[in-house]
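Only one chain comes next, encoded as structure tokens, the form predicted alone.
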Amino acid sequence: MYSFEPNDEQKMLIDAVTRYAENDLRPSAREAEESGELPGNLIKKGWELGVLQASVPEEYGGFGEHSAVTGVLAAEAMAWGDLAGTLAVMAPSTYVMPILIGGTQEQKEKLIAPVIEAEWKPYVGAYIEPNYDFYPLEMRTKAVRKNGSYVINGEKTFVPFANAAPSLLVFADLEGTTQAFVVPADAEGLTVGEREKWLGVNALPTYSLKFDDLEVPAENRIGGDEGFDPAAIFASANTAIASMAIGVSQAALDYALPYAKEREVWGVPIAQKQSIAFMLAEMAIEIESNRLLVWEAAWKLDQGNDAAREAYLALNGTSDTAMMTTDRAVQILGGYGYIREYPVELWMRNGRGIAAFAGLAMV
């Protein structure tokens, strides 16, 4: 069974990420949300913490071993500061982790190092599709074999930094199985749409993509001719976003609790009012219980076990928790909760999208 005590390396990484979240991400979140742009140096500083690099073996340019547990601990701590900033820093994970999990030895050696060893660049995965019933095991984007290559047709949405990506990892259905293909940014048949507008995470630039008879060579298929089992990659995606949901939820509780203790009505702190006290208690209970679901899913991934069920439960539970806790934080702050000067309304908008964000980060 997994341990509840992080090792020394994990403690060092979490401490560094926590400082970054508190001193850099949190103070920049509001301005970035309003302007729709994250400062480049903010992303650069987050990248230099080495969260993704710590999960990539040295032979592929990293400085650690693949650990989903380390990834979720760091992702939660970072998302406490700001969800959009966390998704930006971790965007290359959607390109690197599928290759690390499902790629051939040659693909790992060739494709991962240029991402990991360099400064942050938006190598990203194109995962989510613009369908209300989107299901990653039944992609509507299709790939077909053609004379030693693959031809891709379809659409994607919510692809971060797609307008500036040097290369994309596109997920598509191939003969009934979801597979992934490396697509150069200048590939013929690839169209990048206009920047999308969303309820939250407006600091994260995302774009739609369209593929019209886009052709890639056979070696661009992750896993080679045999491909890969997508289950572990989907579990990784669900677990990563679930950990960020816990970070957002914890931020809401950490803000609402001291406010409730200090805010007085008729001479008594509102935290002493039963209705408020019960809200705060339920928030804490849901956060702690769902955090354990995330840890279990990450632990099973690290053991090489099938973690699909645990990862799905973690994402489902944390999605509800994020929505509940951020909504409660707005309620506890009363009228102030609805004012943009306070961060809880931003967290509520961001939290509402958690259920749809799977695929925007991986561990």
The other form holds:
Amino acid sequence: MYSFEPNDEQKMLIDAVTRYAENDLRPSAREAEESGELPGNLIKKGWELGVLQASVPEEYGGFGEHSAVTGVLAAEAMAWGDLAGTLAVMAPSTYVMPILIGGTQEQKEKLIAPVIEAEWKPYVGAYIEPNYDFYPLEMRTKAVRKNGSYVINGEKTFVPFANAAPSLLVFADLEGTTQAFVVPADAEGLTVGEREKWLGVNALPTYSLKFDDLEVPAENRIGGDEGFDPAAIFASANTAIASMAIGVSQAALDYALPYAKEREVWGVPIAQKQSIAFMLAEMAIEIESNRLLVWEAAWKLDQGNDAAREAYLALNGTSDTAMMTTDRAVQILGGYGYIREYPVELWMRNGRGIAAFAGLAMV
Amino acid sequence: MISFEMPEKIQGARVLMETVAENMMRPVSRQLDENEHEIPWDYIEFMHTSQKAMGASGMTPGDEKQRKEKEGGEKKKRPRTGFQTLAFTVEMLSWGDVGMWLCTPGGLLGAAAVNATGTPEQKERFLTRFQGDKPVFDAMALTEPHAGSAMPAEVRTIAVRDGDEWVLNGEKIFVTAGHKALVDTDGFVVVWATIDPEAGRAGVRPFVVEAGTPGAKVTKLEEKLGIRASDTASIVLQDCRIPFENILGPAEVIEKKKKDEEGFKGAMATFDATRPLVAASALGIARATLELLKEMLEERGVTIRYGLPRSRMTNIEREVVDMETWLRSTWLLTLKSMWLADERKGNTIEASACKVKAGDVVVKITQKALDLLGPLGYSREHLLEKWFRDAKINDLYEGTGQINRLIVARRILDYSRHELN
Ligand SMILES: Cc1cc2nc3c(=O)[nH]c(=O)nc-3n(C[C@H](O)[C@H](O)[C@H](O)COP(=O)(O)OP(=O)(O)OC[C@H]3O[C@@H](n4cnc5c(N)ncnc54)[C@H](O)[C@@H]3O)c2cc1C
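Got the form predicted alone; could you also share the form predicted in complex with the partner chain?
In what comes next, the whole complex appears, and the chain from above leads the way.
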């Protein structure tokens, strides 16, 4: 049966996340963007909502079962508040999810609990590479086998909190397939670069990484000798960011709409002009239709089916939606839209990054 | 619980319709396009017989009634899927040939109006004919020469009460299946007329005019850009007398204050059910186009590599991936609006929203497909150029793209039609 309604548990989680997004993330977003720093207790509070923990089974320290659908519902609601804050709270998902999806039993038991049962700590994945044509299934970072261990060489960018990470999950190409390796922060051959500066999401501290003949023991490869199928991780990453794109888009619509009803021109609200009203209608239409692409991709992931195509279409559609809706929000606010006192210019900057952010969260 | 699991029943219906589309529609598609006004009787007879067997009919979901009978009228908690099934059916038949789909007997817009606004007695009297021996057509006549989008506020066709009859006078145009409903079969047309020209929209009511009624005459068949298998008729009503009981809705004009509501509500209820079906129809054409485009590209050695970043794709790949994204997202929105209808939840926003996007998407996809294929797309050797012509109607009827944008905008802004028009 088709159904387009979250279940009661999901609704409760959405409510809790929405409150956090509205009361905590949103009010701190501007200051965090300008200063480049998220208040520590803000991330802590977001972590305590248990979005990631709810997607990890009890035996590995969580309190639920893996559900990408629940994940995207929560991620959208949180990203509505602030994208950078959401990416910070969810950063450990890029470490935990690949292990949960692709790890051996032993790895799951050993590696997940310390992340999930503790306070928020930046265990993060190093996924994105500094190339205009970065494609996660053909990484330029290379791993090669050498006497029972792996040697990694290459570069990463957009690694959140890399300077403070206790441990990293490094994605690299091994004999033509993307694989992941646990890399302790103090590993030899690992260099954390300067803090990076971006067009948007500047509240999220990210770093470049370099690996020079970095050697890890064979047991650090996720999935053991067999490794894992990277397609599921790739789909998960695309779906997660797609859901956040919808959160950002919804934020833009929810801000621009009441503004348009209030702002007057020649004695009538601008919302009564078709060119504004139609923009708003189209924003709503794009958001809802693309949201369903995300849900479908997540649902397919949960079924254990190949969700690559759906996840890809979801990212493609939501990336355009985020750009379109945030651009229009700026347009509807007119000159004020361009002023940093208002949030929409930040959302427009964040919106352009969606496709490039894939890999910064997983569901 | 969010789910995208296609129920078995829908799977079954889909397979069946696919067979019909492939075997009865595609082979005659071109011929009907080139011989406007030819009526596809083979298809009509076949659909009539098989729909009777299945208990479904046209634009009105059929599973409700049947189920009740089967289960001895007992209420059961199984979710309804009638509207969703219809959406899948309409999508598949339009994938076959949209003009022919509009020639499906057993309930188009007229039946939908009766279904949405009629009393039980009226439904019995007007809708049972679809289950008879012969195929029957229905139509809905709202548009007049001077106004389409402005309807029903500017209806000029007049209904005057004379004892136990109404006398109708006026002219209706662009009536889909009007000829089949009044001339070729024993059907009916739902005609929108005013019982009080002073009252504006409040005075407008739908009336059922049956085939054979003196004074109701088809005066013209339009020649069109596309959907040529579907007849588009002008109907002149000249002292056309119909029984008093053929009015749908109340016979009095309710106090002026409440005036917008009654008669108009009926039309709106109809559209909430039919707009998503037009969207589904549009998406059937879009899917047909996209499939053929990919097939033709593949024959020429071009396969689409999904998953790549945009910077690694060829232009053709980017275009195709975008088309697929629009198609899928719009389909899901259409499905959601029908799911809401099945759940008996308000779906006005979704119904107009999916209609807007489907109208845009089918036009864009057909236009782009032709552009990408150059002379191959432009050639009448393939159906692509026909689908390009068929596509555009979806941006026009059942409320133009602009009118449906207005409806969405008013709803999300909480504006009346006086505040936003
Ligand atoms: C093949 C075919 C089949 C049809 N079948 C039926 C049928 O079965 N029954 C029936 O009743 N009608 C039918 N129609 C009529 C159809 O619904 C109308 O053509 C349509 O509603 C538009 O009305 P119009 O042609 O009068 O255009 P107009 O209303 O004159 O509109 C002209 C243009 O102005 C735009 N416009 C109008 N008002 C506004 C506004 N307020 N704001 C912004 N833009 C606006 C429109 O979007 C359009 O682009 C059919 C038409 C065709 C072509």
